[in-house]
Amino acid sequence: MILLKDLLNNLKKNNISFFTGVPDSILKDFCNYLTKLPKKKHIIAVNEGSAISLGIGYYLSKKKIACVYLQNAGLSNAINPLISIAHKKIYSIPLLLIIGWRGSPKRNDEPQHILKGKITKNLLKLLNIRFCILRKKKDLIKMNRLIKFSKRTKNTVACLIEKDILKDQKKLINKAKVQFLPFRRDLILELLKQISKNTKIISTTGYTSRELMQIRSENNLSNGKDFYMVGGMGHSSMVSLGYSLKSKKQIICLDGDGSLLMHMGSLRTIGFFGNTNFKHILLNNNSHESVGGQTTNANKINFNNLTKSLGYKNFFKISKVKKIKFIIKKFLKCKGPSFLEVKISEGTINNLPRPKNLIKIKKQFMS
């Protein structure tokens, strides 16, 4: 186990003062601490490639190493700027990567995490990124050596942290919030009640897919078929579009604000190519809730103006429970591509299961 304060002290001693990245559940305590820093010292990026690019820009300005945090699944999103800009043989820009190592060997995890976990070290080696694994306090000495190496040689280096390794001794007090907005489950339940037998739903990763699966099962709602994006954050809308282009069935993308922001350019592709059967629902709680509740900064976006300018035919918005039934009915009847923004509160169903037997889920969806 490594205490959060020890990791933070180590970074401070090494003059690391700028942080950027995409929140990860393994690094939750670390990410939550960073949200307390001044605005210009910590930026939550929309995707990992953007985080790397922010770190590159910081170095060009300050000649100091930036710390970029991410989960190992997001390392793939970061490859382009790591190879084509930061690499020793290109611009030789040093960075420190702190990576949540999901699916590390000999640990039980979800199939998609295990697959990425197995290749994480090999991927770092292919990228010529020196790394260490942080499991105990004494491993922070290895991190110090890596940072010194990075400063001296202008190379990117990385630290891998496994699940349940990083701990914060301070007990967080959860303050009760007065909630006026609907919850995710309110929208999903009504949606499942109103969709037709042949409707297809493709849901984004995290709590959205898990709640969709649980609510359908608990309420014995059989209309429609679901495809759960257990990975590939940010890609649910393009998977949905790809399906809709070759089908006459109604297709609903059930998206989240963090996911949508990650690859926002997809909205233009949908607006341009989307058929009348395409429906896009954004569950917007301004939060990376599935990995710790860090802010996405999506609450101030005017999605009405945005989606209309990008080619969506209709826009709807829900911010009250009593409006859900009526607006969903109108939304499902209109011709797409259509967009529905649902302002929701943070909060999810307790003890949510995760999708299992993914091949069976795929076959049922395709049948």
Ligand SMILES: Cc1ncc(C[n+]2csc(CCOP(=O)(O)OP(=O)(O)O)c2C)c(N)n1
The other form holds:
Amino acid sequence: MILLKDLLNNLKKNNISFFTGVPDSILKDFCNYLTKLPKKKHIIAVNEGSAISLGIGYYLSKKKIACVYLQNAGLSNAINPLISIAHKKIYSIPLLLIIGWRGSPKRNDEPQHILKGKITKNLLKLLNIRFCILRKKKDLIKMNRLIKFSKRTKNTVACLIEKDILKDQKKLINKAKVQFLPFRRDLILELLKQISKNTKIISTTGYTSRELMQIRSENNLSNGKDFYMVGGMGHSSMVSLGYSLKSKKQIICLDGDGSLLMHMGSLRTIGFFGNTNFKHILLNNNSHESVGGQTTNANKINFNNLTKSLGYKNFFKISKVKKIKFIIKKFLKCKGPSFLEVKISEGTINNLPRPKNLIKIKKQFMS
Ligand SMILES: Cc1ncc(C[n+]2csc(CCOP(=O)(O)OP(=O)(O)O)c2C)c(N)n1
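Please give the corresponding structure for the form predicted in complex with the ligand, as opposed to the form predicted on its own shown earlier.
So here's everything in the complex, that chain up top.
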């Protein structure tokens, strides 16, 4: 076990004062601490490649190493600027990566994490990134050595942290935000009641897919078929578009604000190429709720102007429970590509199961 305060003190001692990254459940307490820092010291990036690039820009201006935190799933987003810009053989720009190691060989984890967990160390080796594994306080000495090496040689270095290692002694109590908005489950339940037999739903990573699966089975709602994007965060809209172009069926992408922002350029592809059968629902809680509730800053975006200017034909918005039924009806009837923004409160279902038998889920979806 490592205490959050020891990790933070260590970073301070090493004169690291700029943080950027994408939230992760293993690093939840770390990310939540950082969100209390002033804007100039910490930026939640939309994807891990952007976080690496922010760190590169910071180094170019301050000659100091930035700390970039990410889940190992996001290493793939990070690889492009890591290998093509920051690498020793390109511009030799040092960074400190703190990586939440989902699916590490010693821990049980979900199917989507197991493979990435297995290859994480090899990926770092291929990228010539020296790394250490932080399991106990003493390991912070290894981190210090790596940071010194990074500063001296201008190489990127990384620290891997497995599940349940990082502990915060004085847990930050997240005050319940009183918002009189619908919950994710209110929207999902009504949607499942209204869709036709042939509808396909493709749902994003985290609570959205888990709630969809649970609400469907709990209420025995069998119209339509679902494909849960248990990984590949940010890509559910393009998977949906790919499906919809080759099908006459109604296709609904159930997206989250963190996921949508991660690869927001996709909205233009949908606006341009999307057919009438394409329907996009954004469950906007302004938060990465599934990994700790860090803000996405999506609350002030005007999705009406945005999606219309990108080529979507219709825009709808829900912020009251009593409007859900009526607006879903209109949304399902209209000709797409259409966008529905649902402002939701944070809050999920207790003891949510996770999609397990993924091949079976795929086969059912395709049948
Ligand atoms: C590439 C990548 N980066 C980070 C994560 C960790 N992660 C899983 S769910 C999630 C938050 C998703 O936020 P949002 O789409 O707003 O949905 P919410 O959790 O609020 O329902 C994050 C950051 C991931 N799975 N993949």
